[in-house]
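In structure tokens, the next block holds one chain alone, the form predicted on its own.
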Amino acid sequence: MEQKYIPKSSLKAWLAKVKDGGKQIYAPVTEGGKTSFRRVKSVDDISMEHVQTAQSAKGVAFPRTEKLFSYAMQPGGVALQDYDSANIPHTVVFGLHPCDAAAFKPLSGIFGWDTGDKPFGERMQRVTLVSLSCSKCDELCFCTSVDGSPGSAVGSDILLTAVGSEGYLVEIVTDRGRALTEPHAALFEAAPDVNKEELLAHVPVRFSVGAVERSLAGAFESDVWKQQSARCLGCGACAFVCPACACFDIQENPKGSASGDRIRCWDSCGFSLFTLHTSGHNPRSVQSQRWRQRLLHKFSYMPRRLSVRGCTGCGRCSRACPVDMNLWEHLSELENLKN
């Protein structure tokens, strides 16, 4: 990993060097008292004072609707356009915190399960991350419950923490992130002699994940999902926010009888139409038993099959809740809970 160092007052004219090479920059934008990432027109508008962003990053590879392809009936068949992946553009997706960008190891094991995912591969292979280390932190954050930590560079392409308030220590991860400094090179300094984690929020542990895990295995015909999912409103506003979460539904948008198009949008296991089958029958019939469904995704299915976790410890989930259903709270109890 190389190690460099960027003033502040050279920071913007990078991100404006790189924007007017034709990438796009995709970054945290607050408007209206809620910080977002947004394409971004100038880079003057991006935001790097927030603790976290109200939406994650992840839309740059598995956008809210997407479509797969089209198709016009013809005279003897049906005409298909398939997905085109030509005009998907280059963007630098800057200023996401470790745990965003960690979440795409596990978005990656989802798509990249058996047989890839054609739209989110392309849509990959056009992002570089450069993300922006953990200077502050709040009570709701616990990456370092989940092995992570505020300074972590797994998943980013570049890495920046803030030295004071004058200017950045550069990580460079990967080829990619090299790609993205070299053409640039007279903006970069040496890198400083400084203690990186005393620059780091302080994230205490809350719980112990390994085992949240073991209490897990023998936990499916637990009360504790009842008592749990007591308030929960089933509005999915955990999963629309959610880094990691990647349910999808799969709908068509006709254009008459003739012709129309296939949509994938996201979609939330905690919604009650999620596993509702034709015939009327649904398996996860109460809240209670989709509460468990998330959890036990993230925190057993998923390891055991990807060898990834599905949760960052971004806290966003517990910040969307309108019930305020504190998610580092109920696996502090699962890690607790007798079998």
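Please read all numbers here as calculations on a predicted model, not as lab measurements. Residue numbers count along the first chain shown, from 1. By rigid core we mean the largest C-alpha set that fits within 1.5 Å across both forms. First, how it differs from the form predicted together with its partner chain.
- Remark: with the core as the superposition reference, the CA shift of residue 74 between the two forms reaches 2 Å or more.
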The other form holds:
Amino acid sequence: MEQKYIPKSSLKAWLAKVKDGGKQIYAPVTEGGKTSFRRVKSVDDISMEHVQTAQSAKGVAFPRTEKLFSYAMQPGGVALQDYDSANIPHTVVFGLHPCDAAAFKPLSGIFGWDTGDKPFGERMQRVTLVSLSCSKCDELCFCTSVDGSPGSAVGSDILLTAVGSEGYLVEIVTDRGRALTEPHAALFEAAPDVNKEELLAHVPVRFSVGAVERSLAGAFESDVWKQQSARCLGCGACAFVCPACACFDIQENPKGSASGDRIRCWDSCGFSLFTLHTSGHNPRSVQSQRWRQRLLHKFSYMPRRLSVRGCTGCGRCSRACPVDMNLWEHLSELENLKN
Amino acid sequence: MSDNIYLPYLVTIEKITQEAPGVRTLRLKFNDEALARSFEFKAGQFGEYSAFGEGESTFCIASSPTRKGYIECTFREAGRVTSALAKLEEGQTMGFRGPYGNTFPLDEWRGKNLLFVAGGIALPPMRCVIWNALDTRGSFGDVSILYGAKTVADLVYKHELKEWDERPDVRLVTTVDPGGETPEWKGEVGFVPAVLEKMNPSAENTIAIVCGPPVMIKFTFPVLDKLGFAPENIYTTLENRMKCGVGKCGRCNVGDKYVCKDGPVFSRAQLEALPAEF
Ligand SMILES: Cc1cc2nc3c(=O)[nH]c(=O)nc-3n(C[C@H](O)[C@H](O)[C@H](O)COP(=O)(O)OP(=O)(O)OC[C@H]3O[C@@H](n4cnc5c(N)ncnc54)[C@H](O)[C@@H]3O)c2cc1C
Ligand code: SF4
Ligand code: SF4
Ligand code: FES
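Moving from the form predicted on its own to the form predicted together with its partner chain:
Next comes the full complex, this chain leading.
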């Protein structure tokens, strides 16, 4: 992997040039005490100091709501206007952490298996991921327990790692990453001789994911789901903040009676309406069944069907949960489950 | 053709048949002539039907793949989208995405007897297989159909029931729940499982296809056990709530099986291996 160094003083110049070159920058911005990914107007607005944004970066490829096509009633029929990819911006996602970059793999697994998903595919084609290694973490992070690390380059096109307070080690991972650095080579310097491990946060390994996944194979009928989910409100916040959750609803968004859009929007397997039949029958009628679905989907079904896990250990679900469900604690409990 | 899997084909309603109170069949023709000629599907598959302005609903394709040039769906007015579809008139435009899902393995059933057991509105997925089998009648042995509904008025496909009844190569038994009969009713009176037991069909070289409300299925399986049907020779379809139909939206799974991709057709042997999540 090609390595370079960029002084802090040149970083903003680089991003400004990237932006002037026609790409949008989607990066963490702190507003009202909350750090979220935004399309930034000025690169001065980018926040680099947070542990984790409230929302992940997945919206760049899987927006919270997205138009799938439009319809219009006409004399003698209906006219459809197909999804239009012409206006999707070329975007550099800057400053996402390795757990968020890694999450595009499970998303791509879900949207790309069997048949392609045009809206997701078209957006992904226009995305370059410039990630930032974590020099800080908190007690809810557990990337190292799910094959990640605070300095993992997996999924990124470029990975930056802060070297002191003066600049960044730049690892150029893919051709897409190279296309972003090469035209501005003058801004980059030779990579310093540093031990990258020493520059990273220390995220303890909280559990053995292999043991968890082996336990889950026989855990469908276990009482553990009831115990763990007794306080879960079914609010769905965990799914909405998750970088790897992809469940969606398809809804009509009429604009008057004669035209409108078919849209899709984020949904959550934690909601009681998610699987409700019109007849009133619900295959997952209680919260414990929905909690079980969330964990089995991520740690059993996805590995089996798509060869990718649906969790990268970002800890967002635990931070967002109004009743303090701690995912890695729950997973640790499953590790020792006696079926 | 679009590479957007969510963009429906436009179809025109050619014919509406009011089957029973709140149940109608729509015959749909693809607006695109080339598609109308090339569209293919197999028995058991389903689609997403659009009422533009209201949304999509999941129904099986109720017509047989042997009948070319159109598809049919039969649906019950249940909620928002089905009510909107029920308001459409002949000549109006709606949308269709599909065909989706797996199929009944008719090729594997060649030379076998077929026993159809259906209850209520669940005849549509079976009607597709029945006509498929009858249109290729030589490929199968005996064809028996047991169909039950709450009341005589609730029986769907009445004209076709008459046609099947009159065919010498089909054994048709119809039944209505006790209290659902009329003075003129000549069929059976009783619940489907009990009537099946009375029918006493042979399990020898026979495939049983069972579709109906969960309670009917629950009480029909033990009867089939008693009659000697092996779980591998019993088939049914699952109806989990769906949105995408293509294995992405994440709501139709039963354990690690996606009803929209791995189903909706399952053998009883396959169902027994699944967790109770349907
Ligand atoms: C494989 C398969 C095959 C089927 N085949 C047939 C068939 O052949 N014939 C048949 O009659 N039925 C069939 N069904 C059942 C059929 O799909 C449902 O009866 C039908 O979709 C009900 O739709 P509705 O819009 O009228 O109901 P509604 O309950 O009104 O739902 C319409 C939509 O509105 C939204 N919605 C409604 N209520 C809420 C709410 N409270 N909160 C949030 N959103 C809401 C949802 O997006 C929902 O999808 C089949 C189902 C499956 C899965
Ligand atoms: S499940 Fe929780 S910890 Fe795992 S990726 Fe999603 S939000 Fe992050
Ligand atoms: S955020 Fe917490 S309370 Fe809300 S659905 Fe998730 S686990 Fe349950
Ligand atoms: S209907 Fe969307 S995954 Fe099956």
